[in-house]
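So this first bit is one chain, no partners, the form predicted on its own, shown in structure tokens.
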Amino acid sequence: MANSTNSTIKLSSEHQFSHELAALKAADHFPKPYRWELSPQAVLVYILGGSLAGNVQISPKYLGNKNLVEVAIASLLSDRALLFTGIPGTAKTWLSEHLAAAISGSSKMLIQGTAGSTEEQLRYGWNYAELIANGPSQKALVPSPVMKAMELGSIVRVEELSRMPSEVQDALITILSEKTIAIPELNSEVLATEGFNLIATSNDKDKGVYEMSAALRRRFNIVVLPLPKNLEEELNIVVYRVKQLAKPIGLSFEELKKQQLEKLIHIFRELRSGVSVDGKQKIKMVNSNLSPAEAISIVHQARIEAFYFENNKLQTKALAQGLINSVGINKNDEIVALQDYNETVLKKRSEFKDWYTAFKEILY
């Protein structure tokens, strides 16, 4: 049953892993940059897992390329901001949140980019009641998370930067170049304190994306987060995250059936790439987002269904239904591609008989 002592749906990284951050801080004898909670070496251990000084065991937060994480950490020590880009589900937000938690002790300095974002969200706004009553003043000023981070010398996050209109994005150019925000109404400015930097994420494949200007892109060190390079790596990511997701809601499940999950990831990789895993057969691709994050969501949902409705037996049909929902039940061309895959690929594989049957029952 759910844990009644904690009704919070999602804890911030710094709260969920507070014991690990405290242990790392106590064991961290490497030089720390100004305003950083941990040294770069300790931040790397926090992200990738392992031990520091031989006595602190840390769980991995990101299962991926070590060099990319090192580049990201080094970028935040430079005079340029950091931009994570890649297709949805490659852990851009997850990694940015954990980096901010490890470096600044807080991941809550956050701006969520949308098509309705305004320049005020990046710079500052006003308490209009105070503004009307007494005119422009420091009391009436409402600082943005960016301005707060500049004053504190901490990391601020901007999610989905490319969803913001171009003119709003460009408000960052002066901030990132000059490390200042001018407040002409008060004839003053806010200067960034040492330690300030910004982590942005961008999904260039999403619909409704606003192209970032070359001037803004030059203000970032850009790190492209790739999809897992092979089936085993992707499977490990999915299993690890699903096991983590089960803990906060207090659900007890049977051990994950590795073979079922291997088949799900196998199907994901083939539909995503347009070629069989062994490289011998061309397959109709689907344009839907079949990323590790989507697989994690499908498995987690299927496990909840299994626990409450299937006597704790994880059913292939539940996984197949989740995959079909991800492809998009109302997108006829995607469903046709999935039907074609079922008949031309899965039907011929005896080890995928359960998946072939499940797809056939749902799709036809």
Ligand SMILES: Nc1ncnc2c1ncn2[C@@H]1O[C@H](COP(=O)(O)OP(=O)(O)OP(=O)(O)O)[C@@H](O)[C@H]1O
Contents of the next structure:
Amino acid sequence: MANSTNSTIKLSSEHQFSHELAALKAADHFPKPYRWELSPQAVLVYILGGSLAGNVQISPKYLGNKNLVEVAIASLLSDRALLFTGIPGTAKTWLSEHLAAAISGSSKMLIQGTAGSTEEQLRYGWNYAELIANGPSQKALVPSPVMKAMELGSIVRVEELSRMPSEVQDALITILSEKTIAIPELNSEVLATEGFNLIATSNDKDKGVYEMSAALRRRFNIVVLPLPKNLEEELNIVVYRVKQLAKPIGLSFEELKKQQLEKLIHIFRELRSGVSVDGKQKIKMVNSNLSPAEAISIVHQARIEAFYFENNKLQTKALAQGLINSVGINKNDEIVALQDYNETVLKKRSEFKDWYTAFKEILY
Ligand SMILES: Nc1ncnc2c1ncn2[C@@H]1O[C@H](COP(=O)(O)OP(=O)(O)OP(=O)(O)O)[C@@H](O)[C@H]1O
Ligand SMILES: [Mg+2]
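Form predicted on its own done, so how does the form predicted together with the ligand look?
Below: every chain and molecule of the assembly, starting with the one above.
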């Protein structure tokens, strides 16, 4: 398998932040749970940023509620697994990747849930050439990432759990409650080593695609990742992540103007919540997913566009176009709601004149 290099598009968390993880490890004098690379206290600092023992400065990965991250870390030490849920784009995958990197030193033990997921992907499969030639044997067995994590005592991630068919999801019940995978063909079993646990993610919008059984739910501590509670918090997340995304590209982008982005987030929050930011006016809601992740992508893309084609000046029109694309240009109801918002809300606000004009030019 190829190794990550400086030109790899997406480095794993443990690779990208290896210097921070190493510094934390060196400064970490708290007791470490069995097979954990860091103590729970150091994992918390890795996720939220700050310093450990006063001498290592760590960049924040997740901007949000401290308590929620503490609950997540503690869950991984309990006999239950951890499930992040919440609307799309609230950093469920991001947080689970960083937790796995900090705790086990690797975020790569991963299963992506899809409608086509099978039980073998959670348990084990076979190398069929070997199986047919020599019958079932340890050599013919292909362990799943879950099985490997059980043997190693590490964290395994299951992405988009509720996209897996329910009967496949249920294979996790025995794994999580008995901490074992039986291999009847070899008359053996794999027992989980201390340190093994599982982080699953599942977004609210996929709820009901394949509802989780009550039995499986009980095996999880469920942590809901919320939307940022106010405009300032959301703006911080967007600015912070957009700057981070720009670093590896190596282009000298224009400085981000907070005031310009503030308006984008302002519009996001109003369309998402159905009420104006000052709480005084009702607004027709847009159902599309206008999450912090969506805002980050819009700004990042608009910046690249501006760099090459607009003299490095971020244009409101490019941001407005990004927002319209997120809403879905072919979704009639949503576009009507956006036009309605433009005419009844933005038109009256002189400070949003550029946005009003941009929407008008693109939409009508
Ligand atoms: N509170 C936050 N702190 C830091 N980054 C955030 C926050 N909220 C969102 N992000 C950023 O949003 C982006 C997308 O997050 P991620 O892919 O983890 O979302 P998700 O919740 O898994 O969405 P989905 O349900 O669509 O899979 C990441 O770049 C992440 O850094
Ligand atoms: Mg995700």
